[in-house]
Amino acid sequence: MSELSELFADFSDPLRLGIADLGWSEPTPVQERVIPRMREGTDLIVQAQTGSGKTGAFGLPIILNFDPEIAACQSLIMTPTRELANQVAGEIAALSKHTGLRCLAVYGGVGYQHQIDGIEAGAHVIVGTPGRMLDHLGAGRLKVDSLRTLILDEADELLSLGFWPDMREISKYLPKQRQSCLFSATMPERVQSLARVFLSDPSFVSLSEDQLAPQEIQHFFVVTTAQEKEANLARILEYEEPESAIIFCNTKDDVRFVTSYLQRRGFDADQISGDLSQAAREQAMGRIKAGQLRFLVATDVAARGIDISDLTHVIGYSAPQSPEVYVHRTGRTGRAGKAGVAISLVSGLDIGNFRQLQQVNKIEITEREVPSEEVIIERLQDQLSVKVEQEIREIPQRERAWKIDRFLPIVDSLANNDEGRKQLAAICASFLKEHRPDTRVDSVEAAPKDRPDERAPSRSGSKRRNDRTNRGGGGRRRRRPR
């Protein structure tokens, strides 16, 4: 008997037909690790790379789980993007397909009706992205009273995109008895603090040499030309979105050069080097620790004695000198129990190096391609999506006519000419600026993992009120659901 059937010695035949149709022969070791421990009911906390198989890790659980006289959702899964809820979504239909399990893709951009029908013919399993889910929930057209299984897949790639709002929305309706499951390449203390929010008791699996805890730095390099980095950096920045970085360079002209294409190109950045005044140093040091700069660009020199808890990546601009130094950077973040990231631009010269110090520190860094421009533009297409639909989920349904449908005119007159689209594109830039991706995950009391006793409001209408504070005052505040 082959270890694929060893593992699913007890899976019904339909299960294993839908495994065979795939092709599958043998499992994944995310399966093997996952599929056992799912099994027994347990929260986990998965640390697992995409394309490691972890859809078959969760999917494979939840089809042996469900019910099919119940027809209604028994397992939501939430992702970050609408590609990867139609991936998931693919293959949880694919492997059940002749179990008789519903599955349903739920995400922004396109209708409802296709969505409300798949809902109220009985969904089994229903996966898509926060938003659109938090309008089901919020409209009650989505009853998860039957859930048994919640799965928050790229965890950290949800909260990169700003999903932390409608998360701890949706939080409030999903019933305290079930079982959570968190599943994310990179481990950061907003991480961690998620799973505080919706898992209990969690264990925790790891596919690094049996790591039993969280990485506290994950190391990463890229390799670019040296006439290309300064705009590989920037694309870096785009793509990751970092809280707060500091940028390392080798030399005072680097560090001057790097603030001012930064800045040129609308960064929150400023420096700090030998050329500057103790007191330029400390303010600009005394700026990154209280949140008021993202990111600070220096010299190993002048960053000395810099203690910044609170910082989420180190970016090396300039290989470093000798080993000792790369270890004094990436030290930088992960500190005080958080995670960090350590990211590293190298260029073909310095290669040779890069692998000698990794040799003499044993510290295994991982190759990333640089983003292209092609990836950043889909990463702020889906931020724009997430804010505009948080936006317009705020506005009272009875309003939105004369807030939004009377612009509808206006906006096809601009898309008609080249000089509108670029007003559009003006707006669009800005409005991502003023709301950037909310990655806190503030606070744990905030989002109770019971939903409150008053039901969830009916389909002739949403009765949830937001309660709308000044702008000014601190942003935005929901109440429950009625």
Ligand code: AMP
Second form
Amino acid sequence: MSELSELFADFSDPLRLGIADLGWSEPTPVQERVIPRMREGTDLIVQAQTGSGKTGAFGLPIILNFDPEIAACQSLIMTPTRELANQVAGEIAALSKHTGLRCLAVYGGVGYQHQIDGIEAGAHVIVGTPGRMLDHLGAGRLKVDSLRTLILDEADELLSLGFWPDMREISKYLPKQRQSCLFSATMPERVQSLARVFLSDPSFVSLSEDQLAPQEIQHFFVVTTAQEKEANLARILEYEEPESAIIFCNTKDDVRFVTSYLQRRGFDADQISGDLSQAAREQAMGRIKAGQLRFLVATDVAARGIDISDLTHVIGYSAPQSPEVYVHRTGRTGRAGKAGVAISLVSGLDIGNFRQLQQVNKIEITEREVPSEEVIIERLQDQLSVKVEQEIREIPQRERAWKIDRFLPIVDSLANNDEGRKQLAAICASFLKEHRPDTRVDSVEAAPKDRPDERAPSRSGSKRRNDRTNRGGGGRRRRRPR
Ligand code: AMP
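May I ask for the structure of the form predicted together with the ligand now, the form predicted alone having been displayed?
Entire complex below, previous chain first.
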């Protein structure tokens, strides 16, 4: 075995063998910080990117803590996609190869039998997407009485894909006595709400030494050409799924242009500019506050003096004309101790000024890529499957043949030719438009005492949708962009 770092050297022989098999000799910085804390048993919120070695950071303590004598699930790891589930399960299986730990990946879109066999064989660690986990829990196949550790991996993505209703249901099955750790690349307010639901008295771990709590506002910028600016804005909104945002432009012409561009693409957007009377501006504000409007496009002047707080996002479509303007703009989010996200679109010409603005304001603004069309399509597909699986789960098993399977010949015939495929595409588009992912996190009621073996289909998902529609008295109806 090669020379191992102090942290790894303290592990059992079989685990050190697994680490050596993977060729790891030093822990990554996130492992260095997380592993000792997890071993102490503390609940943790960890801000870490993919590629930082976060799987090892939670995987190694899980392996150290598992009891081979208990042939039941001791750790649940929720991941947003099947790819990530496989990747995480693969890494944990490789690390624990010599320890006797059994690790299983469970996710939707594939048959049940292999997963049932794995659960029945006494998998110690189950990694998977929340939807399928809930299926197994609901059917009484998966028991979590022996659960020691819960991991929410890529928590921001779990929420963006619409897994909250499933996670909320899962939380009702979990034993209170457990360690819970949440990993996320970004810490928007909804992720922090998720932490409040699942974690108890958590510590925050980030890679920068001096960061002791999630930042109130996370600042990002994307570099874009002037020609692609509006298309890139639409991509960012589509990918980012803000609950509510103000989009700042420097001129009234831009406000009009951006508003009509977004509206044509099906975004729920409206504008305020200095042309409007104070009453009309207040009215637009009232709508965004009541949750009846998602996107407000405005000039800095038009937004001045009007109180809009509680926005989840501030987007800079045009570069701010001074460092002070940037501070004013971004101060519209991250209010009252809640977290917000500020994203600025910066074209080549503006980059110099933008960097200067960072220095003057002494804020760290991280560069991000504009999500590509492929990435967005992948995201839409994931959101579609999450929602469809949620809808299927609501239909009792005995009714599924009648309500779903009889449409299979129709799907086969449509999938057979181009015109039919377009019809299927239209069905997907319209379904997603009607069912925007539930990304907000609300509270969870106490766990019901009795759990039937074959769980009756729960209507909680649709009930909650209605509850939310009524929230704030505004009847928010959120639409997906077309
Ligand atoms: P993750 O952020 O967990 O997706 O990990 C990113 C990559 O880093 C994976 O390929 C890991 O196998 C690898 N990795 C994780 N920890 C270490 C380590 N301590 N030394 C070398 N490679 C590592």
